[in-house]
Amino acid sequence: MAAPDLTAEQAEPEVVDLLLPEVARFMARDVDGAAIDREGLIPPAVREAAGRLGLFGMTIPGAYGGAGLSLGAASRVVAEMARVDRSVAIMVGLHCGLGTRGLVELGNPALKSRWLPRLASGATIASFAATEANAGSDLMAIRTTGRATEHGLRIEGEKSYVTNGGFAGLFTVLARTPGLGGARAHSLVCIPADTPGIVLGREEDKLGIRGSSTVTVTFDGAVVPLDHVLGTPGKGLEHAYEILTWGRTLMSAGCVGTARGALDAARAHVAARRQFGRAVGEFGATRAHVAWMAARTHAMQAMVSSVAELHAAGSSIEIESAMAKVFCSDGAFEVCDRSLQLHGALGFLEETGVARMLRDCRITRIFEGANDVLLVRVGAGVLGGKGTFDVRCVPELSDVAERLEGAERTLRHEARAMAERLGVEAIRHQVALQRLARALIALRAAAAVLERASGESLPTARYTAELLLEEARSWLDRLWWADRDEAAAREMTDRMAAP
């Protein structure tokens, strides 16, 4: 009896399973992370090899020469790349997420036909330009402007920290467009890099991801046809926030890969390194470090999978992708830091690669929405009742699930009490909002772990969920002192500013 034909969705996991070993071989054969870091650039040969492997077309529909992979499948590939080198993973992840998503979802047929095949092959690399010197996480404050003229849309302004900007062939730009959709309207605009009036700045000298191209892009009267506006004119902010959900999820996946690399390095080192007549890995304190690192990496992967599954089901992932971004970027940095600590003095040397991992993942707590800002937004959402969830797991973990649900009820109770006590002023209490958010994120991570636990993963899931419950309880306990701590900080900084 012949096997039934599989749908594209059903076949996708098998496709990714076949692709991942090829990605691992490409990273091992063609990517020298230390050299990329030292020289501050990704060689064109690496970009060409990635293009031949089809990495730039992962999320572009098959009709345009891509693989049409889902967010979850692309996340697995980006994580595999980030185990070896974060600069290369960011180049590909940015292209497949922020760089091309607007065109895939919102572009008109002519734009798609012109650009998507080139973007899928890697002949053209995509970039996304939203951040400005005075408008980081606050996209409402951008000043780059597009004005309709008889020749098209004329773009004036300057974008900072543009990833892939040095070699991109196509930019997706967020600009104020007062003539399109209202006086305070914004639009997303697709701008080819060879458009007259585009000036590229020098490559930035960065702490980490030194091979990733990061430049300032100036638009000095660059004119594009009006049909280069993506989606609905005047709805650019809404479109940008939706695209950012892809970017943050793929970035979170990269953090998973970096954490795995750091964990693997630590496990190998503590097994081989001997002190006081024993392998370092036999000491209790070392085991505690390694267990925490493994648990956190496991939870990070569960969070990314959870977000991807929600997206595949057609649900909004605005809050969930922000929570995953905070959790995974914070977690990756801590895992890398602990790996460096376990390496001792060797970890401080560049030759081990651990220092580079630490430097490379530091930026992830800042770009695509600084974690401090995202925490306030998530906390405000908690006050509004957002981020609720149900816990589903196997019977063996039902006791942990019950405690998690109890902690979630406590969180909601505290949020309601805060809202009733402070009213509209609650949104100004940022320390409390951040602590609410961190408690919710820990609980959501625990739920993601429990939901995916089965078979041999049950002990790991229990250990990880217990750690996360303890973490959430700690943040809820500290919620009681948030107003006091914020007032003390205000008094301290006022004294520092006094003459």
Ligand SMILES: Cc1cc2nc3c(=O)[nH]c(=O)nc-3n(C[C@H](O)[C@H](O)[C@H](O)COP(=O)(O)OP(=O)(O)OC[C@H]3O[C@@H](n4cnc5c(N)ncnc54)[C@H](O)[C@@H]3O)c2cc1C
Second form
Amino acid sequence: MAAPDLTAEQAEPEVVDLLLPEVARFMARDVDGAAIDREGLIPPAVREAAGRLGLFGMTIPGAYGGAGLSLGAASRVVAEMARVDRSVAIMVGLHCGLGTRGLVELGNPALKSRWLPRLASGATIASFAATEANAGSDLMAIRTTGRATEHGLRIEGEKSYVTNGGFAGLFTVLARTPGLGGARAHSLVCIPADTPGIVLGREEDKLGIRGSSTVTVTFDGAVVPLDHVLGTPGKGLEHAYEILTWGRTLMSAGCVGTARGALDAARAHVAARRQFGRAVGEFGATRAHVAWMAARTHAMQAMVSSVAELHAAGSSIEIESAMAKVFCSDGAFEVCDRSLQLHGALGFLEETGVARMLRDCRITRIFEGANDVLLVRVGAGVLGGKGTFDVRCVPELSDVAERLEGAERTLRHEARAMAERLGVEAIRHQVALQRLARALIALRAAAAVLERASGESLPTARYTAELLLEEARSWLDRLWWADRDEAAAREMTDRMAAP
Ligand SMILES: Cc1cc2nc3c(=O)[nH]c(=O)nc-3n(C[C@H](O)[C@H](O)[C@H](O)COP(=O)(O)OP(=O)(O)OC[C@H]3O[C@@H](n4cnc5c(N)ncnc54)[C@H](O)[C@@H]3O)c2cc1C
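Take the protein just shown as the form predicted alone and give its structure as the form predicted together with the named molecule.
Entire complex below, previous chain first.
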């Protein structure tokens, strides 16, 4: 069947409704997740088929041959892919998010005309290279440097863990550029992979997403014209954080897909598997697992939709995309873990595919900002009054909404008290900040669920929001003991002998 024409002048929801069944067929027909995992490779034929379907051009503007889909629409497509295979979803999601977003938003017209059509067709695949061996969470510590010379910008340095790096045709690289925008300045630079002086390392051997390409890329005097700097020279870090909002949202969408896959597998298994004379799914404890998994998946989807809607309305999604990333990556891992548990021994075997889902989604709690670090940042934002939200919902759920608003008032009160008590020192109280952040994230997810509830989804929304409210309250309760817990942990680790 022919792929839908992504460049046609159609309303976006119609295009996505046409595309999703095609994506599902592509994933079922062309993608063998178990083989990709076993062989540690996405076959080039899969990449080509994804290109023919227009997946690499999803978020590239129509003027350059893409479909110009919004963040929300692209999220739906990435979720559908991730339901089946995370390596393929990450290859496409990384290309559409971190890989091409810088060029789309910040590239000059000549650079865009040259590269975007090829990136849209999938003839060229994009990578984003920020991390280095000694600079992961702390991107200020990067050492890769671009120096302006008479021939252009000369790049020296080494980037680690570059997704899609093994076959990418274009890298967006974060480099220090002391001559551009100040002595301590950083810039984002577009570097074609065939530039002399680029050396690729071997593919990393990984726990999960084993088919996704991850390599070290060395820039040994690679020279590009000065106009390959994206956006404002010297503003590279700000630009990178902006681009990361897309990456984190698409990654969160992938987590929704993974959770759906794991939930579907668990439901099918507990319905079929019989122990003690009845289906395992009939036991109360099993029902509690399945209900939790369904509620969490529902909330993750609501959270992603909410971030995408904020973005479509022109609001900043810096804090919301970080919250969604933490919520969805932790959620997907726990849904997979519970699914594996419900499968019993079979879940531990590779043949059910659940073990692979668990392994594949583990990295999402680390990359594009380790969750521990993001939680501290979100918590610090709460101290500064960030992350506020309204709760709007149908009258049938107004009682839950009222309790949610009450919990948010408590959270804001606690944050103000903490800021007043500790002043600037508050940002060093990481355990408290993380608990504030966890509480806010649970409340934000509950609000996203309530906002979208109508008709048949009302009971699911109520159940999900009640669970999240309970979760938020428990984090707020634990806020009382955060400093005591952090001090005890410091004492404990100080007593431990050096490794
Ligand atoms: C498969 C894979 C693909 C990747 N793809 C890309 C890519 O395409 N492009 C790219 O640029 N990078 C990529 N990365 C790198 C990834 O983004 C980084 O690994 C991530 O940002 C974390 O950095 P790190 O590994 O150096 O961890 P570190 O910074 O060393 O942190 C390790 C741990 O220490 C703790 N920690 C660190 N700092 C703090 C703090 N301030 N407060 C509290 N706790 C803290 C956290 O628990 C954290 O998880 C990829 C990594 C992997 C494994």
